[in-house]
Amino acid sequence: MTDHPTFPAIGRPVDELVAEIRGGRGDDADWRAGRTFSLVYNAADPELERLHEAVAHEYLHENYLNPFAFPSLLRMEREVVAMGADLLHGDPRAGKLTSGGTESIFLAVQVARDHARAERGIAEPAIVLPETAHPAFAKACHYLDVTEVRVPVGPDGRADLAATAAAVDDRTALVVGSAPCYPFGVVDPIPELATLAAERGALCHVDACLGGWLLPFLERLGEPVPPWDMRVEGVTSLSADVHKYGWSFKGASLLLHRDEDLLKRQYFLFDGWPGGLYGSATTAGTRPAAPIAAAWATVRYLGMEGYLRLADQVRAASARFRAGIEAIDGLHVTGDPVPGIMEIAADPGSGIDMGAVGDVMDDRGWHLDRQQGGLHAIISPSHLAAADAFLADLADAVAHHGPSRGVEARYGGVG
């Protein structure tokens, strides 16, 4: 049975502390060196990370709770909220900085449910989406009891349409699509799906979280990006993760409305108690004021130069892993992914058990998330550095893979 530590009686030095911290890090994931997958979006930019530091040491203590005590961060949400609006063609008052991926889909579907009932008189109101969908949809619907319907993608990984349209019915609150998908990389259909929300009265949203930041630079580097953002008629949110391929640190994501009147749906103020007026535009109550800061403060350094550059960093090392992985005789790259988000499976018939693959990447100190198709991989510009180390090491990994020691023990994140 392991001894559990007890309440301290004395304090401890601060750099007695400081040295133990650091000295417990030698498991952890060098993320420097290209050699995690998802959990980190490296920019492998010394001045970034010189930046991020500042900003959080400036931004430590303060609570913005309430924006009126700290308006320098009411003004650089604003801004960060106007500059994405301006990038995904949005209405730059419709929207706010949340904690994440996560709390933008929260809010996405409790406006959804709170328009579906004011305004269609919906008491149990549901939402349709693809299983490819992130499961933050699910956590949302369980926790604001709300009906999730999923259904089948197309062999491309997209949402199938006709199954879509099959399941949109008179409860139908929100039709979901993903720009692009976490499990395969592919954006949905999007003005397809909608079309379908508005033909029934339902809100469309779609999660950019992975591809918000990446997607519009790629179409200017002349990638081929189908339709998803505030320009397709119907779409009525949008999440997009600052802390993803916008490259600052956790925790900050954008979420747009298409208009102020939905934003306002997700603001709660409450005065029923001896307190005085509660009011918050998110989930949270107390907000950490560091990730508003450096999400501000990494839009103005990177710029439209800096995003480019990045994006192109990012597809020339998809591209070199995507050849890499090809090569490697019963492996491929599942579908035809926009660069950076990839999962890697074995070749039908090929007795390449992935689950083992993994583990023996797990233990060269590569961090793949394991999805059940394969290994997922998703691409920053610190992975060109590792791509030969990486791709030798895959190859020797299915040259010699033994069976499994248990893939249940070591999930992947997908935040």
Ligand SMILES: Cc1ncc(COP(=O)(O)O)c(C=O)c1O
Contents of the next structure:
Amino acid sequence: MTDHPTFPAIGRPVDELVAEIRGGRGDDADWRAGRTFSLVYNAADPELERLHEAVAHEYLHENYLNPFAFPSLLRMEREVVAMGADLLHGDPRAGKLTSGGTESIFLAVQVARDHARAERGIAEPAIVLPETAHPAFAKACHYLDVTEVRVPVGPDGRADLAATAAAVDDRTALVVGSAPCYPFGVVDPIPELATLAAERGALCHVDACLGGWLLPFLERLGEPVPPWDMRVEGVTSLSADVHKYGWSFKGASLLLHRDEDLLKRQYFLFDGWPGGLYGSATTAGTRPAAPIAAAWATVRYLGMEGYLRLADQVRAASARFRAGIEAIDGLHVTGDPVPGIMEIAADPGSGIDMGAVGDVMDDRGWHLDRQQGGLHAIISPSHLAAADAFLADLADAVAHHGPSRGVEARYGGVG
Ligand SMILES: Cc1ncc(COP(=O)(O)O)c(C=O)c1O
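Now show me the form predicted in complex with the named molecule, since the one above was the form predicted on its own.
Below is the entire complex, every chain and molecule, led by the chain shown above.
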């Protein structure tokens, strides 16, 4: 007897299937109640949700493989790129939307690799990045046969400039910084990293997948945000995910290059088959259309005013979380992150096992990511209402945890 289903002999009615799908969701995380952190960025705005549902419905079946068949999508993509470039002080024509942070990073690495080969004759390009940079870079290097050189960070979690300078050499195609990095939520010293890259003729990518649609608004709200965007000379590309703090639904990231010449290196054209000329600007062939339209609609719906309001709510919720965490004996937030992202860590000598604390939190329905130094949280406006319950559970978990159940593989369907 196997529990694998066999191929269905006959079809079933819609209502029955929808009921079964709904019935099977009992163990899914309750993101609307603020129970997830990095998985769903929840603006807690029912009107925005209504907009997303309408847009998804409108563009459910279209295929963005061929933008000329659906000029409305091409128009919306161009407008999102231009609006994002306006926000990030870049060239309104030098970007594309991709399916997410990982794809934006892949393409940035591919562009750097091809630029290094073509312009500098580097046969085996390498990229240099702080150890806090997202695994998407390791994945891209693995797929694209580029050497990855990870450099330790300083005690504040930011890229160590001396170590980076020592790692950059004639093979370096790309120097990477994050704004901010995922593990600690701190912004790397981008101007200095960009200078190190420029001195070698290398490109410099800023991974602002997390911060791209948050830092510009925090800056306007008066938060101390170090320089990181296209205002920094030597930055040649940046990734900014509309499906994270841009508040759109999954499947949209902005990859912005310094100029159109760099963007063109991202294009793939092929006519060596009998099927005509095939061209694409991103890695997928057939492409969902709804994320493009949703990115456009979300930016238009929120506008500067809405993004400022949401960034302020992220700031308020983060301050509430941080104060509550630091009021629990033996816990602290690592370093000095920008509002929104934090690692919750145990004080040295406290004897608190954060893995075990995470297990108790799991059992209570809170989905915190594990990292080597503690638990990781990304804060959305929906967490404001959840803060008291979260902090009470966290205090209880610290006081009453047993031994840890051990580390599980948590990402990408591994495990
Ligand atoms: C800093 C950073 N870069 C890249 C990524 C990858 O983005 P995605 O999961 O959309 O591919 C993430 C995801 O959390 C991130 O935090």
